[in-house]
Amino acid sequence: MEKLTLEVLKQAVSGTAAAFRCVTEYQPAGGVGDKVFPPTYEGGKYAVEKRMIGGQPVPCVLLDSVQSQANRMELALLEAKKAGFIYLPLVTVRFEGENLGKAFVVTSLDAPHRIADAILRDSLLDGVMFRRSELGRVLDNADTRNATGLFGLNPTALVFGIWDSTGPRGGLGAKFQRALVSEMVGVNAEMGCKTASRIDPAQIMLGSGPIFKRNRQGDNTPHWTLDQSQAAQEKNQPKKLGKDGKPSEANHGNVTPGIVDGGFTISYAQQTTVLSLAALRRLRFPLNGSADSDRTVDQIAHVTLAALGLTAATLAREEGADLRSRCQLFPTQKFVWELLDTPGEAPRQFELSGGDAVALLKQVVSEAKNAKLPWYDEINLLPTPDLMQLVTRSQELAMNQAVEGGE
């Protein structure tokens, strides 16, 4: 099979190639038939539709979305960046500080809106807010004619798309429409049944109650009493743990084994990655303030974000597909692209691993930066004091809480 290298991307980039497509079926890791547990969405669902699969509909149930795919070819990206083999624009804030319970690291990369993100907006670049910066500020009039600073600033925003609705334009703010995506979802879906029980060792019966919610929370003591004169008051009354006492309202004693619906059996699972390089072709790169862009640096700047976008994917794909608890799947097929170019014609395929994509990137951006297109390091910003307090309050509460709930 053909090698995906510089000049084929440069070729399909330049010409008029529809998109590049990865297409390729999973098993779960335990074998054919083995149950998986998608992610469920609000109030418990499982996100379960028809699709036309062979032409007829086919019951599918999905296994990771859109956005989760996203998340994880960023994650990708991060991690290959701070092993050192790309050399990527980034944005950090850091959290911590002595008053702050656990410290931690938001990035370009895993900030849920990206750089438009309201941590980044709320942060501090050399003392001034970070949208109000002279980098900040590329985002209040970046669009598809001039996405100049966008791309040196975070790339992958062109790449997975970005709307920056929290910015001083609010609704009207840049945005940028997804040029990746990726999906996985299961075929042929049956959904299943799982178990919950919980055999206490201790053996403590429903009748050793009832327990009452502790009046003061000590470091030697738990968060519930059996001795009322301890227990909190409500209403003049000893106030029970939860609704009536019982001891399993502390988490002790048995849980009768229930039967409810949960997890699937599928045929196979399939993930779909389609990088559009019409949506890329839109984007318009013009330097040095001027209103119009150069054709040759615009190819530049989109065989760029191609390369970007194949280094994420590849990635990602080895990193493997454990998604999540008892939702681990293995690829039954080699990760082949696919180049939707002539209509009517079978695509050409193409290898590309991730070391070949890593070195694939590493050339484009080289040439980018050769042809003065901006291409950052990495940004460090600093959380404003009002964020930062307003984040240690939080974690404090989320403590209370555990404390108080004996979690």
The other form holds:
Amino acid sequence: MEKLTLEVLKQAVSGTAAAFRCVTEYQPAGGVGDKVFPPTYEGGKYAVEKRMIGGQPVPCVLLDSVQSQANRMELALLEAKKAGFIYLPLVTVRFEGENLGKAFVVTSLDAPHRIADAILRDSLLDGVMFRRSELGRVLDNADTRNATGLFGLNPTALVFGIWDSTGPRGGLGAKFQRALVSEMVGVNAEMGCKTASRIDPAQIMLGSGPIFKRNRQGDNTPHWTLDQSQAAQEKNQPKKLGKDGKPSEANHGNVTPGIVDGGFTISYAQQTTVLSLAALRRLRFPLNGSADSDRTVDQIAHVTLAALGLTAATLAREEGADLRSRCQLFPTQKFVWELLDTPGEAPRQFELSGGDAVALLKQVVSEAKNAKLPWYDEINLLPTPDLMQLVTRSQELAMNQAVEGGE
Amino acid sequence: MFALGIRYLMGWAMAAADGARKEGAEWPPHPDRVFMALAAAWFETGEDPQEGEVLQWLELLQPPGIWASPKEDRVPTTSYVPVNDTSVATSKTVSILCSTTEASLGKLKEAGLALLPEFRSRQPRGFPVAIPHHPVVYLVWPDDLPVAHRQALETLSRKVTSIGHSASLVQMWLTDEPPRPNLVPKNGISQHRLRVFGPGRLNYLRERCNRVAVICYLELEEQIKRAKGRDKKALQNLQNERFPGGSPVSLRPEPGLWQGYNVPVSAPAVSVQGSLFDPRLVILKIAGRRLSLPVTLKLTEALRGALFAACPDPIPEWLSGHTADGAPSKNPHLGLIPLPFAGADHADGRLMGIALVLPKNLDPAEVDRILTPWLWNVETGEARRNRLFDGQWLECTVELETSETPPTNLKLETWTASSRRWATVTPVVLDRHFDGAKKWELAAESVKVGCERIGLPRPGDVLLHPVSMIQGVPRANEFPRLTRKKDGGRMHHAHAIITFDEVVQGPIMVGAGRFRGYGFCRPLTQGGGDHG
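Just the form predicted on its own so far, so send over the form predicted together with the partner chain.
Everything in the complex follows now, all chains and molecules, and the chain you saw is the first one.
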């Protein structure tokens, strides 16, 4: 099969093709027929549906949503960047310091609203609020006709989409639609049952309670007690642990065996990923404050973003699909990208491995830089002192609650 | 003829049929939604003048026909998405809060800790998805596309990237060889109502968004915040001068026009005689307490009452069956017929729907004026669920059946297909009492006359019987009798098999109770074929 080369990518982006699409089949890691657990939604519901496959309506279940797949692809890019495989602009906020119990980092690849997220907005770049800084202000004026600044600062936002709805322009702030969409469904999905039970090795029975929240906890006592005289008081009554003082509130005791609906067996899982070239072609990249963009520069930027999308999708696929507990899948097909061009004609097919995608991205980023397009490295922000104070206090609270056996 | 082809690249369409509720998925895409996608592509890609002209030309055309496959729905679920409008309280508030022992996690979140992704509050959101059996849709115009517009429309359609939600990626293209539409615009009562666009829609979208004014105002606002002294005052004056009415607003577009759509009716290969009634029944599905066929009279009475109550005065003769002076109309008028689960194994005669039968040759605009507000919510475009209550125990809701694949007994052709032989699902009410040795022949004769009265040819044979030939239909004596108006006497009724010498088209309602749901017939095809 043909390899997806830079030349192919350039032709596709500059031509009339609508999209690249990759459809891959998976099987549960436990083998064919093993049960998988899709995500549940409000009320414990599964997102089930019927799809026409082979002319017949076939029951299917959503295994991983568009939003979740986008997060996985962004995390795959983040991992690749951390490992030094790719060179990618990234905005980070570092929460670290002596007073902090646990240091952590939030980046434009894992913040909920990407570069437009409130946490980045309210952080400092060289002592200036990020959105007031020269770099941060590119978001204020970014739109599809002027995506240059965002390209250099956070190109993934142009691939996965962004809406700066809380910036100075409110709802009319920068809005870029996603160009990369992916989803996984289980095909021929038959709902099964799941069981729950626990046998307490100490055989603590329900009647051995109630247990009470201990008034004062020491290093040699648990956070609960059977002795009412040592219990914390509430309205002049000993305070029961949890809702009703059952031993299970302290994780002791048996769990009555039960069976409820849950989990599915599937014939196979199908992942569909589409990279819309039409969405990328809408973007314009004027340089040096010019009102108009150069067609050649635009095309280099489009190719760069397409390569970035393909890299994200391919790396995420190669990492496997460990979607959640009891829902790990492995691909049973090669990753084949179809180029969807003239309606009615069979699409051309291409192979692309993670390594090839990374090499492709490197090559095209180099071309983008030569074309004077911005491509920053890592931009480090610091949280405001107020936010740091809140985080510190929150960690202290969490620690105290943990020590007290918190509820 | 020209058409826009739309391929849903993920195999599904994500768009809400019910506005902000986001519980139901829209399918097929309404023409106005497609127009707005074209307009968005135009606004966002530099507003090419030729593309703008083609959009304004499209506005002037009649609504397009649509070819779309049936769809399945994903079970609606609620996701919770993190908000982005959180911010940190003032330094003073944060300092005070953090220095006290009163600080709880809730208070810290309120003060700004909720900025952290793990503490961010989430809002419920629905992402309704329709999964068409075939991922391609066509909007088909019978008009010729002028050569001057061809290139512009081709280019603009390629710029459309999604329809509905941004995840609903599409490929759009111009074609001259679309399939024949399976939904066509129809005036009057229709099975579907879709939002369409009309003259001035493009300008309306621009004005509604009001982008330039809103951004200009907000930018001035930002400058005023940062300026001081004279500069600040000058900027404030400038803002007041430019925007004397205060802050301009950007609004979501309201639905444009609503247009009825129906499956196109193909002319029959051979001319088939029908009755005075229009075969395009207005079918309503019933929900609520289970009702059986013998409650037909009560149900039709309740429905008639609801229609009269909703009708603006004066109630037209074709609806009420009475002239302005209260005399019975001599013209055919609205009939109401029950649609039971019948004619199949395990059929039990429960009522699945009820249909409005209109006389032929009514003015569609007049029917539309009277019935559409009752059948449809004209603001949201959704079919209305109307409550029927007889004041005692009968209570249910009825709603226009809009499904592409309704149950067999709610399909038009089940009741109106051409056939030589017909059998009643509700008994035929005889217009008088027959006695003597030939009473059954005389009764049959009266049914034959009844057929002629509704414009059908005289049947060759009528057989009256206490039992219906349609599976699942109760015996005639289980149905309450109609009473004569003049003396309150009970009128006789019986099931019937009516055989014509030629094929005739339904609906067939015959006998004295025909406008109230009695004497309603179904093509007799049980056992296969027409039995004819």
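Residue numbers count along the first chain shown, from 1. Remember, it's a predicted structure, so these values are computed and weren't measured experimentally. Definition used throughout: the rigid core is the maximal C-alpha set that superposes within 1.5 Å between two forms.
Novice: Is the C-alpha displacement of residue 52 equal to or greater than 2 Å between these two forms once the rigid core has been superposed?
Specialist: Yes: residue 52 shifts by at least 2 Å between these two forms.
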